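Here we start with a single chain on its own, the form predicted alone, put down as structure tokens.
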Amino acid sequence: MIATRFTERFGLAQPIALAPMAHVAGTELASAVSNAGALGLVGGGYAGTQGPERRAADELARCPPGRCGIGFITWALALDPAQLARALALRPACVFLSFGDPRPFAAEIHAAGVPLVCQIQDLVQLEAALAAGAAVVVAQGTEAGGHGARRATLPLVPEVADRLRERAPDTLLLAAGGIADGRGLAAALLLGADGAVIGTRFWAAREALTADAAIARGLAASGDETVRTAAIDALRGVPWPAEYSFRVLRNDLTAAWAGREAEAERQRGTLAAAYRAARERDDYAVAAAVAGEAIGLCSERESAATLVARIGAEAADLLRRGATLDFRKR
């Protein structure tokens, strides 16, 4: 066990968070990944704004009360803000905002002694998370798989640590953008986060609802076959901030588009019913398999216990040869 403030605050044997990721953490993903000592997030995604996502407060209803989180996408969550309320009637772990300003939500959180997680993506975003009373700041890094912006993981993570000790030292920081293996949990806290939010290793669990065909493409790809573009988000007519863009696998789409973010823009939702189709026929040379970076470190479908407890004992042992796992104190 390593031991941090956020295993300690959480009650964690792992200093380990799924990411909420929509389509993909369901749960029994979020269930597994809380069952094996981490915290499970429920993706909560575009909160019921799009026909097919699920939605968020029917997955996380399944979960035990106080054992998963559920996270939103920010902007989303505003277009359809009885979600919060249903959400927060379940005694989730935690509340996880992502992409968006959350300073609008933060009272209705905090009025149900719900903690609250913000992404982040910059020293901008930061200030607003702080603002918030944010209990836990995730700064995550452009590697990431799905939608993000343009820092990168390694000097963003301590540059945030360092803000966080001098203005708000009681603030968690969890890490997330490329990190799959004890490597890279261990560099997360030696950077100075108290755990690290994990998304495309999860992806690829045998619990996740991502599709097979989708599997299949994400195990035997290369970090190298990833691409960050907005075009996907423009053409399929999603109306994503302008500051992110979308990490996923490299097709035919993506050859097609990805660098024409522009011309894409100016034909903003006209393959939109092409993308819903091509998703449901699991069709992903045109729908995006959604990946980061780490998909490189994926080679085999695992269950969520087998990972936490690989990723925690490969950092603990990576941590006991040269630094203390005792990270409660900074």
The other form holds:
Protein chains: 2
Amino acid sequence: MIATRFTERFGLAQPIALAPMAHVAGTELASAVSNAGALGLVGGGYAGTQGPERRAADELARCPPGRCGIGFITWALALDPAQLARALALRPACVFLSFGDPRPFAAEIHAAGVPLVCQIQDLVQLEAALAAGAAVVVAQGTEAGGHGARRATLPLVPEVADRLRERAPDTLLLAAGGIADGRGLAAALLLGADGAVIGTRFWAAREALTADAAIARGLAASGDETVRTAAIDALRGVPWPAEYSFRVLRNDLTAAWAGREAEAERQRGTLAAAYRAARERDDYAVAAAVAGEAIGLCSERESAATLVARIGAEAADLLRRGATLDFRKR
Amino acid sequence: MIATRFTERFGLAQPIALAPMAHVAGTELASAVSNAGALGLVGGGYAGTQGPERRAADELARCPPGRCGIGFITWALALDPAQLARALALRPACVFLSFGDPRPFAAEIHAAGVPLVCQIQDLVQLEAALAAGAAVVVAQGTEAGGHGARRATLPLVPEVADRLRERAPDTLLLAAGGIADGRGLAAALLLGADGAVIGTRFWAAREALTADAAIARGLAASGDETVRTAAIDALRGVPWPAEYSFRVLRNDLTAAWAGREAEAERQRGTLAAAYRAARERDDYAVAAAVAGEAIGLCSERESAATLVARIGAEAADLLRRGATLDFRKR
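Next block: the form predicted together with a further copy of the same chain, after the form predicted alone:
Expanding to the full complex; the earlier chain stays at the top.
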């Protein structure tokens, strides 16, 4: 069994956290991941500020008490900060904030005695995470599915690790983006992370809220078949800050619009109704099936328990064999 | 000492290859890397087709006989294919082709008994590399400095490893992009690579042809301070195929043009003279200082021998400690 500061501090059997994916990580997936010995998180998404959503607090309330965390899109939470108090009242295992300034929420989270997890995409954001007193920093690379930015996981993680060692040695570090199996987890640990946040691999798990039609597309895709673009949010009129873009499976919409961000921006919101309708009828030629490059490492829909156990065992096996320093047999 | 199929097949002490960087990897750097027990390569660049360059064959001729390889930009080599015969006559340790279709050159390279190394940026390119009978495939992620494309190293390497295991199990795999220290090398090996191609870290080596002013900028930069854009090649009028872009340190030129690729394309070549003049006067506010995201892991100018030895020793140490499965002490 792999022991890290992350497994120790959160009482886990595996150094793995579920990415709190909006519309994907509900009660069932978060609970299954936690029950398998990793850290399950419910995706709080836009905190209800961008239209109807499953209420994250309701989802969290049905998880094993105290064993699951909750994630929010920080700029959306800022539009309805009362969502945070509802979540904290349920005593989550952590609050995981991504995409925006965590500092306005830090005092409330610390006062509740709940660990603050801050996801960052570059070193500028690391400063805000440290100022917020993050217990855990998640360094997310551009290969991740969903929203993100430009730095890649492999060089970002050791650079963040070096800064944390100097500036905040008790702050844990998780790697996110591109990790879907034991190879990725083992690599993340040697790069200096205390564990890995896994999204895409769990997006295709049996317990995920992901639509079957989206998963079917994903499991058939290679990692080449994703694209990162800001055009989708512009066209559907979701007010994402300019520094973030959206990685999704390529489809008719991205074929038409990826790379035409400026033009999409001028047409902001014009596709909102059509996009919503496409989602409602599970039409993933238009609506986004949200997956990262690691989708190319996923070929089956499996249970979260199977995935957690296999990823952990694969990583342990690779680490044990790596110590022979003999890689001649592949 | 780390043993892989790559060290075995090329008679190396470390599973490390020098990226054949144009205008950076000349006789002195390639020889120093080979003398340190890794695989040195001379950067053949544009094969002289885009203006005066140091002649790669002349550089290779001064390296330790048979111990260094040579790299070419494939689409440029296609403009003057006779450059290949000149290189092969010197019996290089390998010919390393990047950025273009390797198939037209494969027969000549195989006939000379020289191993063909094909650098790829996605799975479509893997097909061409296999059809060309590559002895080694280099999977290069978007975080790499210089020219490249969109996939990231961390998820690309295991996906390519899976395909090679099924389709061409004797073909070696190297990881490129984002690797500058023992952490990156150890991670690459656990991801399924037989070794790592390192560029940026050697770009800043004592023996590199890199201008002092460029290195000074690089060593002061974090990994956030690079950007990938196709605008520079458009403005300076170098005919790169549309699928490739250029990762460089941010400067005045990228501040003005990154993200405005379509407009730069409409002004193709208009900055050619100004760009060349900026290069000649070492003005890296305009000319590109070419570095990848791993520049954030580089803080000193060191000798290639020091770098090879340290990266190899660090990787071995991490791999040995990883086998305890106990990462609680950082």
